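First, one chain by itself in structure tokens, the form predicted alone.
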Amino acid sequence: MQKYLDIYFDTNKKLRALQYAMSTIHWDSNTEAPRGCFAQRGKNSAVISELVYKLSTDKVYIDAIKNIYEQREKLDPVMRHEIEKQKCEVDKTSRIPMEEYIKFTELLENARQMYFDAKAKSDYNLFKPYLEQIITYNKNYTVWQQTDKLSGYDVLLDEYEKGFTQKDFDNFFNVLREKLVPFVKKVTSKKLKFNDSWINAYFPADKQKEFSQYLEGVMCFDLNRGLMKESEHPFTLSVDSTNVRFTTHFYENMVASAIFSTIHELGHATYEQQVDPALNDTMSGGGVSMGMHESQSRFYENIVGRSYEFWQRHYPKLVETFPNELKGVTLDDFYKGINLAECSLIRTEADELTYALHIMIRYEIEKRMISGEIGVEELPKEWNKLYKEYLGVDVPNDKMGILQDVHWAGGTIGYFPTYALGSAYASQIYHKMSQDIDTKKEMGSENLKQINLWLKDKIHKYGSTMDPKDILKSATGEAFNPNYYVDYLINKYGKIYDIK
């Protein structure tokens, strides 16, 4: 077997290097690359993608994986899981026609830039032809990857959260419809009294950046292995645990947006920095799934970052940073403001309570988009209709409607449901964590070191050496249970809004 292991490790070293190059291009594209470079950059990305494709589908490499796979019982559990996962991945890649794989990579490079142009002009028609091609590719992908167990939209869902199908997500969202939606209606019908003068007041961007840097310290982000920049859509990129980068944004009339975008992305970044360094030279490093990754970002953003205990400790620093802007605004005013629940238009700015409704809308659209029930021409109308039905709001334009999210421009269909799933995972993880450590005390500490250590030991260090369902069960002692999410939200918002 050693001959095959040598081939496997040598090829993976090259694949990781190419991925490093692609990651750097992606980072540059979304932070500071000049607009004029995008067409040429797309061509260069296509060349790298071709190299990746050829390496990952090379007969010698595939034969090595197959031979190791056949002898996998001789491997340690981590390596066995990796080779099973890699066997699955090379099988998937080999089913994609090379010319389609390369064309799609180049399409996405151009589609993202056209998406940003379309969003700036609030004109869906500019982006529509690109989206049509992206949907067509994803439909073709479901055919190429169809198995006895997975077909249609399930193929795409499995890409982002292995083991979760449309049936699983339907059951999850049905629990939310039954138990959470009626509660949301009760909460959003009440008026929360507090001084809200600060919510849309002017907060200088340079000072917002200063506070975001303070938050890096609170969350123990290692600046020797990571950095922060700005982008239109905040995101986190990790090459390995030694190179973790994230972006945030600063809206001068929405200070909370910067604060929670920063905490959210730092949640992703903390996960990546706490993966066992021994996995950096394997194909098992990095977060295990989108759902588990979102559980970490939303745990830090909402459960910790919107808690009273966290701001008891850190609100004085915020006031010190913005003494004039927050003059007369009490801790209670601020706490109620960051937990204000209302039906709104923008997913990324949605409150913790109503957030899942935004995801349910996207989930319903994606199901019907992939099944062919609705086409690109009908998408804005369907989007607007569901926002009225689920959240009772009218969508004024494309920018605040169908064009508000970048995900489809990046080719990621099937990703959205993991956001809601991640929030539910987070509540279940929080329930278990609270049995092991004094979470309220640690949320109000100078930094989140003890919380980080618990998550590292239970989740982060494993990287992707197990499936997400197994990591969740290992960390919490039970299988996924959405009722923790519902109970957490009802308990928290019941207290804030005085609903018995």
The other form holds:
Protein chains: 2
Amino acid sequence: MQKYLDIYFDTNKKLRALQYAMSTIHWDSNTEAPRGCFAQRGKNSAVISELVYKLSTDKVYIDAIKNIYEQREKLDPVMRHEIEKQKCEVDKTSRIPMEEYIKFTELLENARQMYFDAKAKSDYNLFKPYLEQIITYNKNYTVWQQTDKLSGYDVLLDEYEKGFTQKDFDNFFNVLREKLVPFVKKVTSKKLKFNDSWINAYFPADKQKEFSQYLEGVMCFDLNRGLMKESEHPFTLSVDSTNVRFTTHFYENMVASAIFSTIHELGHATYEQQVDPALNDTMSGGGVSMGMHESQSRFYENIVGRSYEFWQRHYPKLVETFPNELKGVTLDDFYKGINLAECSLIRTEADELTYALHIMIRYEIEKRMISGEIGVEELPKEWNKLYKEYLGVDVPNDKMGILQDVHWAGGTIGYFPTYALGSAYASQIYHKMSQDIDTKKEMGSENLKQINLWLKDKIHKYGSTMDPKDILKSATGEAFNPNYYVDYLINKYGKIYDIK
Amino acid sequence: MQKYLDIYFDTNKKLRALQYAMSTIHWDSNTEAPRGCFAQRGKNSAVISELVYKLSTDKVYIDAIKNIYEQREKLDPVMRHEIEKQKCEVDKTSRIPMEEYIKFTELLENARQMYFDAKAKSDYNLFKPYLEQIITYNKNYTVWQQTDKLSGYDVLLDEYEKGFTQKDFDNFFNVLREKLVPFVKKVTSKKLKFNDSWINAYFPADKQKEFSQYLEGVMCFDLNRGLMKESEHPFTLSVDSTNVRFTTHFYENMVASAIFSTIHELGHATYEQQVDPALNDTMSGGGVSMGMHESQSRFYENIVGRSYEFWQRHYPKLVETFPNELKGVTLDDFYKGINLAECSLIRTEADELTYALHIMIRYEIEKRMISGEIGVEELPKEWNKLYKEYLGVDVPNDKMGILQDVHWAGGTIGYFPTYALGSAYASQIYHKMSQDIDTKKEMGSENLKQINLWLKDKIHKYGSTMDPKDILKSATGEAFNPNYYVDYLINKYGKIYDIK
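Please supply the corresponding structure for the form predicted in complex with another copy of the chain (the preceding block corresponds to the form predicted alone).
And the full complex, kicking off with our chain again.
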């Protein structure tokens, strides 16, 4: 056993070091590296990726994992969970025919390129043949990875949120379809009256940055173990809990964009900073899943960051930062402005209320795409039909419709549903948190220390030492229940829009 | 042959990729990484260094180098020079007893720590036992690496500036001792009269940054292949010619510091950006030696950047940037202020005229340290004696004397002389350049395009495809000649200080 553990730990040390290098290079590339170096960077990154691939597929390493797995009852629970995950990854990798994998990697390079072309020209037909091959690969993948428990779309869903199947998501989206869709129709048929003059007014970037720094303080982000920078598309990068970075952006004619990008990314970053530091030298550090990560960013962004209590406390600071820009704008005007609900076309610009319906549409399409019920030919029509049905909007072109998201071009099918799941997790967590602490009071406190502490203790500290569904259950005392989400939305928007 | 070349190129590709990763991590650490991540970074960097070490000492790789070396007549001159260098490195490494190397690496970790302690307490005795061991290792090193051509201190000098021996440096410093020392005495006995009110006045950092950006333009620094940032100690980092970064610092009560740090680092950076891009995928890219690199940074900083012609053109821009701060300060006041000569104690703060004398002192001490003529016990006394003799100053304590530089604590003996050599190279290059182009006119041009072009064509483009002495000879038509340096200084300072 010890022999195998030595091999396992030694290889992991190398993998983590190379991962650390790749993360630093990624951060650098996305925040400041000069454009002219990208070709050389590409070459060097490819070599490092190859080193990672060779290390992680080395026979001696794989054998060590298999041998440790055989004797896993001897391990402590954290290490046991880790080795089970690793064994599962090893098995999955071994089931992919190497030549198929190489072909798929090449396909993606071209598909991405063509996707951006097609989007620019708003012409789905350009991208269609690539998407068809991507779907075929994903279908084949579900066959290679089929087990007695998982088949078809379930295989893909499990990749991005372990333990969640079509049955779970069907149940989730059925609740949304039944309760949320009619509610959204009611809300969006009303017009909210308030002073909206500030929404697209000019707010200088340097002052926006100052306010984002203020938000770092409110969220107790530890600058000794992290930093904020700017990039076109905000993102969070965590190397380990001592090294967590995020970016935001400043649009001078859209002040809310920076505020909520900052809070959203700080949500991801807080999760990462609060993982037990003892996990930094293991393969069980970092957030557990896409869905759980998104639940944290959305908890902070929407439940806290778009709450009346939060702005009751912090709006005076915003006014202090922008005394001229916010002259005559009341807290109520601001609160309504950041909680406007509108049926729109673009997912990434959707508001808190309607967001999940965009995901529901993608889920239905993916499900039928993988089952073979609809082919690439029918996708845009189906897309447009569902947008009309659930959101009541007419899709004018492919760019604003089927081509709006890059995910499929990146080869990922089954990823979208985790976005909606994240919001729903957040509401369930909020419900439970409010039984333990006075959440509303804490949202209106000087800082979010108490909320952070609750989340650290119930979720963050565990990193990925358990499956997401087990963390959710241990944190909230029950399995995933989508009703908290719908109840939360109906309650919040019912008040704002005065709907009984 | 092809088999060995394949191994050689393949390993180099990996080494360059890991070097790229280490450079990016280094840049990140020195410019923005949060302090709290340093422990984890240390662990990961150590693993990457170990990977580099294993790759570069792998028997198959070494055998490939040896085999290619045997057949080197078949190679083109660039590749032949590269393999000769690599073979030389391999031979050197093989002559170091592994256990001695490991002991030395450990020694350095402690020595560095203790050096900083000793410096803080200004107590040489704390550092002395470590320095003694460092000297012993270096002495042993000269024995291990002894050849029929090189022995003693020569071995160390050759490490940092290939092809330069004690004979060369003795000749160089003899010229300085004879001609420069008496001249410096004359200059520093005079007092320059001018308006010096601005020298330590307040100049806001953001405006200083704006002027540094202006200097990037003047020096034609390609921002598509490079970037400027801030750090306490300015430095330049070049991954390859497409990715060249430098830092500067802004002291609000010392405006000249940022200006000359920026120009100095831009000198290093220009060298790196102008290396033939075809060398990016070889082991012959990048500047050729410490001396040659320093010659470029000092050429731009001193010969160009402290010239009257340069400021005749750019002083109006400086005044435009600091209209209040420079009110009543004439071009002549500014020119005199940036060319003040003073006998001082600290090398890094020395001016253009006296700088090399600080190096001369270190050279004499190192030479006698390695020959065994003086022991660690006598070093401070000897140091203080030489400072009195050449610079006429009394050293008040160890901190401002023997402990001022970190180099010896880092294990490097034989490195200092390259600093003075760089300045001397620069003058020889300046002399030759002025036969080809109207250098003074170009220094006063809108930008330094023509000067850059000359240096690119004669020096930069070659990267490290030749030895430094061969590059110098091919660029200037003659071997190293220290008289150009002394003549340049006497001419320049004779005019400023009105000395015939």
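Residue numbers count along the first chain shown, from 1. So that the term is clear: the rigid core is the largest set of C-alpha atoms that superpose within 1.5 Å between two forms. None of these values were measured; they are calculated from a predicted model.
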item	value
Yes/no, R95 Cα shift of 2 Å or more between these two forms with rigid core fixed	yes
Rigid-core frame, C-alpha of I346, shift of 2 angstroms or more between these two forms	yes
Residue shift check between these two forms, rigid core fit, T412 Cα at least 2 Å	yes
Shift in Å of the C-alpha at T165 between these two forms after core superposition	2.9
Rigid core superposed, the C-alpha shift at E132 between these two forms in Å	8.1
